[in-house]
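Let's start with one chain on its own, the form predicted alone, as structure tokens.
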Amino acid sequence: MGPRATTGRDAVVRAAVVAAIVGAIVLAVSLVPAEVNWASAFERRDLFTRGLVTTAAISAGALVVGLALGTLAGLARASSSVALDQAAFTYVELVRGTPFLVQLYVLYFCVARAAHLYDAFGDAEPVLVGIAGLGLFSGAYVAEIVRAGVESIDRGQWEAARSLGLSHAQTLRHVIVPQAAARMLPPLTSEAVSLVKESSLLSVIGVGELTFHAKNLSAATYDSFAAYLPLAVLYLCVTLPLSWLTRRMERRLAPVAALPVARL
């Protein structure tokens, strides 16, 4: 179905909606205290700027381990392996459960610790702590996404490949696949805004990404707007596009059949 003709109540609500937005924009602005001294985060620019360099890099790496052990997790739900299939739940089931920044401590503090992750790779350890644990959070609901995505498609087309002679494994490979790929796009597309704004975390274990930044600054100017205002607006500047893509790929994909988004 086609997107939905706006009507003169449609134009009345959005205006609405974009003024009580301006509203409360100009409300907030009003409450920053006078004294507030920009000039501070200004002058620390080049340290956001390298913070936001490494939540790129970090993010970008943790969404290519999580797309890999997501893919291989999803497979392995939809493959006729009962052994494989309940592997990769318990996996799923684990990491779901349980809180990132839990899992962050447990593999920095315990893991990371305990095979001297440190003796080998000295002060670059949290950064690869930091992705791998950011892979292995993200992967669990990839492998959500890629199972829903082989799921999605008409039980017909297994039979048909089946009945072709084609086996389990290449039903999947050459047919369900290339299907079920345009359904995953907007919710992985999804995925990867999450991991962005799960990236901050790793300031608690000393990445030196943006929020780590920022909590420098506040701690060393005593001036909490100058630092984390400037700290959501470089975060909106890298999830706004990122969600935009999402949902125009929603729309354009709409015909194909659309898996829900993940975790927005």
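If you're wondering where the values come from, they're calculated on a predicted model, not measured in any experiment. Numbering follows the first chain given and starts at 1. Under this definition, the rigid core comprises the largest set of C-alpha atoms superposing within 1.5 Å between the forms. First, how it differs from the form predicted in complex with the partner chain.
- In the core-superposed comparison between these two forms, the C-alpha atom of Leu240 has shifted by less than 2 angstroms.
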Given for the second form:
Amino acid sequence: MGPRATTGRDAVVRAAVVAAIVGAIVLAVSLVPAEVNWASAFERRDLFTRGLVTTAAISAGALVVGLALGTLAGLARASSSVALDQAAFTYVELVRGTPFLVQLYVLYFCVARAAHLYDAFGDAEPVLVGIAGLGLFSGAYVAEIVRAGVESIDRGQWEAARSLGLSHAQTLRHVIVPQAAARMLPPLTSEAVSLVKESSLLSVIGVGELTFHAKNLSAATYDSFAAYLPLAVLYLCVTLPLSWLTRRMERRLAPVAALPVARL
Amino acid sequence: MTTSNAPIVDARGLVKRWGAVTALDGVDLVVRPGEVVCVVGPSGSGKSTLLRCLNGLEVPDEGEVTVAGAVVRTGAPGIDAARARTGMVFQSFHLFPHLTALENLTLAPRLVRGVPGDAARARAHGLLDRVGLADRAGARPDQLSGGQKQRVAIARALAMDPEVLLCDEPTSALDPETVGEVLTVLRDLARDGMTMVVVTHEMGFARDVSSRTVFMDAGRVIEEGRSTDVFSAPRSPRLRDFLARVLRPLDTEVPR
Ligand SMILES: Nc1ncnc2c1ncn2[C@@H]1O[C@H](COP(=O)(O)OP(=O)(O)OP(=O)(O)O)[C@@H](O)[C@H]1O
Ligand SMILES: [Mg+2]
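Could you give the coordinates for the form predicted in complex with the partner chain, as opposed to the form predicted alone above?
Below, the chain from earlier opens the complete complex, with every other chain and molecule after it.
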């Protein structure tokens, strides 16, 4: 999409379109033959609150793990060591080549069982496995963002630094990464959005996050609508502001064609 | 200054191929202390490749380069130290855009030589003064004109006290009105005894400032000698042809 000057009229058109889409959804829901029991869902609203807090906490934890792992793996891919590069590449390919749900099953039902993690962590086991799994998963995508960011920096910067006598590692740390960091911020933020959404899969291993509680609510009230529609809205409450932040940063920073969208 | 007359740069039998293209086809280059050598020649003749081999940015397929007695070999231990002894000035500056002019100058001395911050900054101020930019120490590269950027880049190379300064078409990316300020800085450096190898299309600079001119074509040194001789009495037909073209740019054919 090419750049487009925003006028006051555009803003009105955009607001009208959004209102029409939301209106259509509300209308569709109101046409549901069975009566939706909003009241029973509202009575159990603390389930949503607890779920949201857990989702936020787990996402934050996994983001920290993912950023740390991904930065290490991304820099390994850009390092002068063939062994480190290959190790990081293998990690990225293994993770990106399998569905997150499958990784979660393997981690929880195979690895954690075999390692008897329950004996060590008790009921905290699913949460810990969830954070580790989500972090491991996200780290592969962060690694690709870091690698692309490093590669987006002009070769001349490497040559200037190396010709002054800086080592490969010094060049990365003091010349390349400081410039790449700004370019990596928008894709990293959209990676955070993906991560929040993927945390919903942790419900399958019994982590008490948002989707888990909505499922229980649906089972208890026999009302899927009152459980899952608020669920979708709550996810949007988290992801829309983050997406908005991403677009704002993208507009402020020079666009980098080389950077991939976090997940395609 | 080095008192002995041992070569600062000694390149022997350099060969560099890119697939079918032979960029360097057996080039020797010896540069002695205080010499200013200009390398001229048509586009694609291998001038940049030669310069880049001298500090290991390019690895020759054959031949060997020594700088101040130490072999330059990419991948070998000590290559960083060897590179630090050769300053490099690029056509498009390659200043570090996230650092101020002053920080561009202090980064390498601090990281590579372990010079303390205060000492590095004091010296950097002196070097910026030398290139006429004492008042722009705090400026970021994007706040500088092309000529100013290139002068900062020269000062950055000098900050490492190189044995030799390698310049690859230092004025080719500049607006015509700022070429002069950069050439003046280079001329003054030459007068102060800096050893330099300058690839340039500025024939006036080559003729008047350099002690020796090397003419390259198709990866070979076709002719070299005292600059005054090379320009007043070129011996080879190819050099005569080249000079006829570059000294009368108005005759250059414009492709339609
Ligand atoms: N990285 C590379 N990959 C492939 N071919 C290259 C590379 N660098 C240089 N060459 C080729 O080697 C030859 C010599 O190039 P070089 O850049 O050294 O010429 P030059 O004399 O500096 O030319 P110019 O005046 O245009 O800068 C050219 O044919 C060029 O296309
Ligand atoms: Mg060149």
